[in-house]
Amino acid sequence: MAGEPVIELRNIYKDYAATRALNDVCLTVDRGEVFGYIGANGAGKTTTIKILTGLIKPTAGDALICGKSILTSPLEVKGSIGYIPESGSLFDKLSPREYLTNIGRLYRLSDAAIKTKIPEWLEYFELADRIDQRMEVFSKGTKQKVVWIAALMHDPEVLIFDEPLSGLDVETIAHAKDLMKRYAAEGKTIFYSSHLIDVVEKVCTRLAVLHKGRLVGVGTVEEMRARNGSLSLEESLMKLWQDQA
């Protein structure tokens, strides 16, 4: 239900040698939110994503997804999320059918479900006629569509996006925005990391602003605009970052 915490960052620190990438980050994201996570390059957005998806461990602190700790229950956490990076890695020698079948089996979907979901999602992303082509001939944007399908086909409770629209054409971006709105309406939770402020402004219910590894603002788009008396979110965020310099 709305208001139920689904993602929790609890006093997260992350150090790379002498560099502190994240500094005491605390954040809660509720069920049904499309939550924007924004900041300049190097702010710590991708580091946060890697921690949430279990790719790296925090130096200190913990993160919970659907009540499960990324440190003590990593497999359960990974089973409940769909992750879309800016540029996902695929096995280029495989076809979408072969690759997505393997992904479905990793998530323990039945063979019947896999055979149904793959053509349905390929049709949605206008790739039905390329189901058996080797992906080595696909463009970046076409590969990114397959990455989207791989993240969605097990119907995860939480979607974690790191610049997921990279390489997509205008029509597919519109489809992706519709999907985000639909999933949020169904009670799923979306954590959307991006530097594209105009997209965040249109699709996100709330957002957090990260600057040099620290959270410097959390609120709705309207609250973030009002914070600096700005007409646009971009103007408000620019002022916020300047104030932190």
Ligand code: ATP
Second form
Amino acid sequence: MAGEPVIELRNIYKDYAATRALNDVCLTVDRGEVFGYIGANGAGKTTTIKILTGLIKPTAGDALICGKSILTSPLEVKGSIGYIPESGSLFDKLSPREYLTNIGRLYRLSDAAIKTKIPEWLEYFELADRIDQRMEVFSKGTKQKVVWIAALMHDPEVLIFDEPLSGLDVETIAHAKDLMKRYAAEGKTIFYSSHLIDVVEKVCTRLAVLHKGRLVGVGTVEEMRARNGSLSLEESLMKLWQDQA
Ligand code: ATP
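Could you drop in the structure for the form predicted in complex with adenosine-5'-triphosphate (ATP)? We only have the form predicted on its own so far.
The next block holds the full complex; its first chain is the one shown before.
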């Protein structure tokens, strides 16, 4: 349902020793949104994602996924998230069948569901014939496809992407973009972090701009452009960053 908050960042701060990586970040993402999270290198994108996925705790503040706090309900939160990192690590001595079976069990899927889902997803990513090969022989892009499947197999409500298209070929990128649109249309929520503005512009319905740990703009692509009086999103974001410098 549109307008239902699915991801809420509430006054998040994160300090690494003397570095304040996130400074009072407040943000709400609604069900069905493909939400872009943009910032230059070092802006705090990965830190935000690590907090959302439970890898680190905020110094202050809280984040809620589907109404559950990452601080008080971390396991439930993890169960509702699919996380696709820029380049995920796999146990590459295993085959996709072995690796994905273990992932499915971690998410408590039934053996029957695991048995059906693995070949279906491998087929989707055109890897059906590699189901029993050791992944150590796979290219970076092929491994990244398995990372995608591992994140999607448990049918999560929320997908969190950190530069997810890294290493994928043009055809798979087109596939992946379609998949994101399909997921959003089904009412899933996508949080898409990237510094690739052109991709964000194409796939995201709304976006937030992070600069040195602070949110400096939130809105639709059109709103961002209009607010800064520029033609392209890239120009308008450059202007936004320069104004904050
Ligand atoms: P990039 O696009 O380069 O990945 P980012 O937007 O993801 O950047 P973060 O990795 O979240 O940015 O880093 C935000 C700030 O926190 C940076 O100043 C970074 O140097 C600092 N930082 C991140 N992780 C640590 C850490 N483990 N220890 C100390 N400082 C850190």
